[in-house]
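Below sits a lone chain in structure tokens, taken as the form predicted on its own.
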Amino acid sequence: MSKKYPIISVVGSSGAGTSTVKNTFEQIFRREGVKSVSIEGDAFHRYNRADMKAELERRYAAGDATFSHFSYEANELKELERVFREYGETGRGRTRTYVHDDIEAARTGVAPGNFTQWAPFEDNSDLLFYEGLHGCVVNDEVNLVRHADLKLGVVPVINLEWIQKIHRDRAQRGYTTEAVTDVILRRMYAYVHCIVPQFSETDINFQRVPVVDTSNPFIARWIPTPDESLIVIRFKNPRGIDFPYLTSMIAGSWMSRANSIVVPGNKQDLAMQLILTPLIERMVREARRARA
């Protein structure tokens, strides 16, 4: 952790909804005058699309059907930790972009499925914002948690996560339901062993729970809407959290445990604004004072 150059790490798997959470953070940063630099977890994949396909085929041939982008060894986690450490110490670092589609290719000039060149962060930032798969990994080789000052998990219940992924990959990437299902099955081992443990390390988890039938996510015709959902917000350390204030400000909310509050799905952005704004404001104020 760093007083001068704090790091926010948002963790969630593919289809979890971390992009929506990122939009909320960007709103807070603009409103509070916070200059952030951002990195995406995809930038730290070890393989481009062609090389990943070849590695998958090699591992299948060797009898390993569990390898995926969720796996530790498919990602440059030591490099990610190095970036976290360097930013916390100096406010500097570097990142790149993994180009997913033709739209990103037109913007970056790099063919889909490949990485841009590494580029340095902009100078004079207030904080680093990470969003991706592995921002809270603790294993025998890396400990990303010790570098992050605020850690959030975005964790919809599993059937909803699958529905969101299926619909996204079909609409944006042209995959069939069968192809997405194969990816989900291949990723399950690493999801359990590499992704899930991180949610015990996060400071706050936002878990979206649908209140409509999602028992067969592979035939769902649409994604449950926010009005058809609840958000369970769990605080690892509830000390200092003003739960009476939150429940009074968020209509329809209630406490389900001593460290958890439940809010209507369409109030997620409001809840995040109320919870995160004072945390970010204090973090940046202390960082600027430490740098002065």
Ligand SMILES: O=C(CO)[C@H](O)[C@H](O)COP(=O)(O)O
The other form holds:
Amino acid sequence: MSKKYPIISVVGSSGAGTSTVKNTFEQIFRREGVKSVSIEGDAFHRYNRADMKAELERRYAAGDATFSHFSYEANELKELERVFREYGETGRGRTRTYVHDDIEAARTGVAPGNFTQWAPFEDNSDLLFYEGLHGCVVNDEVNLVRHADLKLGVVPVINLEWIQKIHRDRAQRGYTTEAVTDVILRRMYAYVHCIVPQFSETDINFQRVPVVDTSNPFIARWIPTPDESLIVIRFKNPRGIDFPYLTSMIAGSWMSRANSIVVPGNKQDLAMQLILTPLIERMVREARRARA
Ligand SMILES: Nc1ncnc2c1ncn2[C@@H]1O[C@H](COP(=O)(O)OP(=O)(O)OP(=O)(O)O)[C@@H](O)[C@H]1O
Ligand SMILES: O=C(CO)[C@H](O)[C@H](O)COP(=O)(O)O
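Having looked at the form predicted on its own, could you now put up the form predicted together with the named molecule?
The next block holds the full complex; its first chain is the one shown before.
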């Protein structure tokens, strides 16, 4: 936790929708005049695509079928923690980009499956925004949670998460359904052991639930639309959350538990703005006062 240089950590599995949620944050930052710097979790993968393939094959031959991008050891989590700590103390740090596809390659000048060079954050930012797979990991080696001031989970129910991943990886990254299915299967061990535990560390989880049949996610022709889904929003500590205000402002919402509210899928953006804007506004106000 840093009063001077706060960190927001948004965690979700691959295809969960963390990049989509980043757009909502960017709208809030723009409207509130907040200058942010950001990290994409993929920047902290340990291997480029070719080296990851070689490492996967090496481990597989040695009898380890559990290794994947979700595994702690496939990522530079100590370096990520060092950057979180440095940013919290000084407002400085560094990141890079993992280039996934031709569009990103044209933008960065780096071939797909490789990293750009590390580059420092811009100076004079108000906060650091992280979105990715591992921003709330607590294990024997790192504790990212203690550095983050606001922690969010983006967690569609698993059938929906798979549909989103399959459609995104096919449409934007050129993979086949079979290839994505193999990746989902290979990542399952680390999904359970490395990804899921983080959602007990987060302050707020946003869980999208489809209300159409997704029994066979591998043949779904499209991603269930916002109108075909609900969002369950769960607060770890509901004290201070103005639920009557939220349920009156968000048409069609209701409380399902003392710490949970359900909103229609097409109100996700509105709900996030209503919930997050005051939290961000307070965080930035206190940080600016601490730096003055
Ligand atoms: N609330 C939503 N409603 C409809 N579609 C969504 C929603 N959130 C995400 N999607 C869709 O799901 C797919 C994956 O979303 P996104 O790229 O944001 O995932 P991600 O968590 O950033 O994945 P990765 O970490 O692998 O890059 C995209 O096609 C996106 O349009
Ligand atoms: O989404 C991912 C992790 O969140 C990707 O699968 C990972 O970044 C590796 O990418 P690629 O398969 O394009 O090499």
